[in-house]
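Just one chain is shown here, as structure tokens, and it is the form predicted alone.
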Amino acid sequence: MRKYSILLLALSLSAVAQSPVDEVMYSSGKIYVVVAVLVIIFTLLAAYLVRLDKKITALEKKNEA
């Protein structure tokens, strides 16, 4: 449990600290621009895989008549 509470750790120290590209982004506004296309980008996805889903329940229906 230890190695992964040391591992969090790391990980999170290293979220805090920004490198000049991040000061960029921010400075410049386009964060917004890449965050707006990832939220876009999940946005899809899930609408897909729940289009899939419906899609696989149908077929199991189906399949079971």
Given for the second form:
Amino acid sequence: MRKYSILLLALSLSAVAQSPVDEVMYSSGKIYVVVAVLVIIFTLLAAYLVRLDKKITALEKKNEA
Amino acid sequence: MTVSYIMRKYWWKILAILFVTYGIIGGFLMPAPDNIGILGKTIRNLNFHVPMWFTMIILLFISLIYSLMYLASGDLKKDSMSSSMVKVAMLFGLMGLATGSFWARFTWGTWWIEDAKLNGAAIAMLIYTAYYILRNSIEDEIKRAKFSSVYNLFAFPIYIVLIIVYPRMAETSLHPASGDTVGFSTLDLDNNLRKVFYLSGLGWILMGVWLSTLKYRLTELKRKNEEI
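May I ask for the structure of the form predicted in complex with its partner chain now, the form predicted alone having been displayed?
Next comes the full complex, this chain leading.
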């Protein structure tokens, strides 16, 4: 859990600071924000799939034993 | 290097995630022919709508191979793989229909229109819906596997005819690469679409295969637990 809270802290800090990331995100009518949102959704979905895959692998191993 | 070994490997799943992510980013941000008639920027839907159908076709083809393998060996695992592929293929088909319909609304001005490509795709979906009705109506495991495998052998050629051959033979169509229309490949003069589309398509196909194998592994686990 600590691992995740540090990550969250880092994310929230970078959101406040004026950074080159902000420059990109505000340009081209903010289209990059949409791209980032889709990337976030897909990344989390993919991560969930990986977890599911691992759980099934574990079940399979338990079944074989 | 057996199938069940590769199925549990991660490298191709990572590739799937990377390619689809590339497709999402590239689909929005790459240069593309953004000014062709009614299409406008929706030409970028090519990277998302078309891979749904590619994935469906590939999954159904693999399903066909597994049906043949079942009929040759009598190994119920092959039938289980075959039906898992069809199930995920149907999901991709539904996503293809839904995205296509939405795209049509804002280019052709209607959610649905009587068109060889659209009606062909809709009937093709019904053919695999019948596959499920057939499967669920048979209690006996072996009988179910045999019936649905044989049905699958007939379903696939009809599916291909409905989704590709018949729309091409039609006199007119609104859908690209059907009837009297050209495909997007002729619009992509400087190959900008291809740079994203090929990898994006491959990524979605791999995602579909991944989902199907998960479905298969879950079904097999369930089957084994019921035996005990």
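Between two forms, the rigid core is the largest collection of C-alphas that superpose within 1.5 Å. Numbering follows the first chain given and starts at 1. Since the model is a prediction, treat every value here as computed from it, not as a measurement.
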Is the shift of Ala47 between these two forms large enough to count as movement, that is, does its C-alpha move by 2 Å or more after the core is superposed?
no
Spell out whether the Cα of Ile56 moves at least 2 Å between these two forms when the two forms are superposed on their rigid core.
no
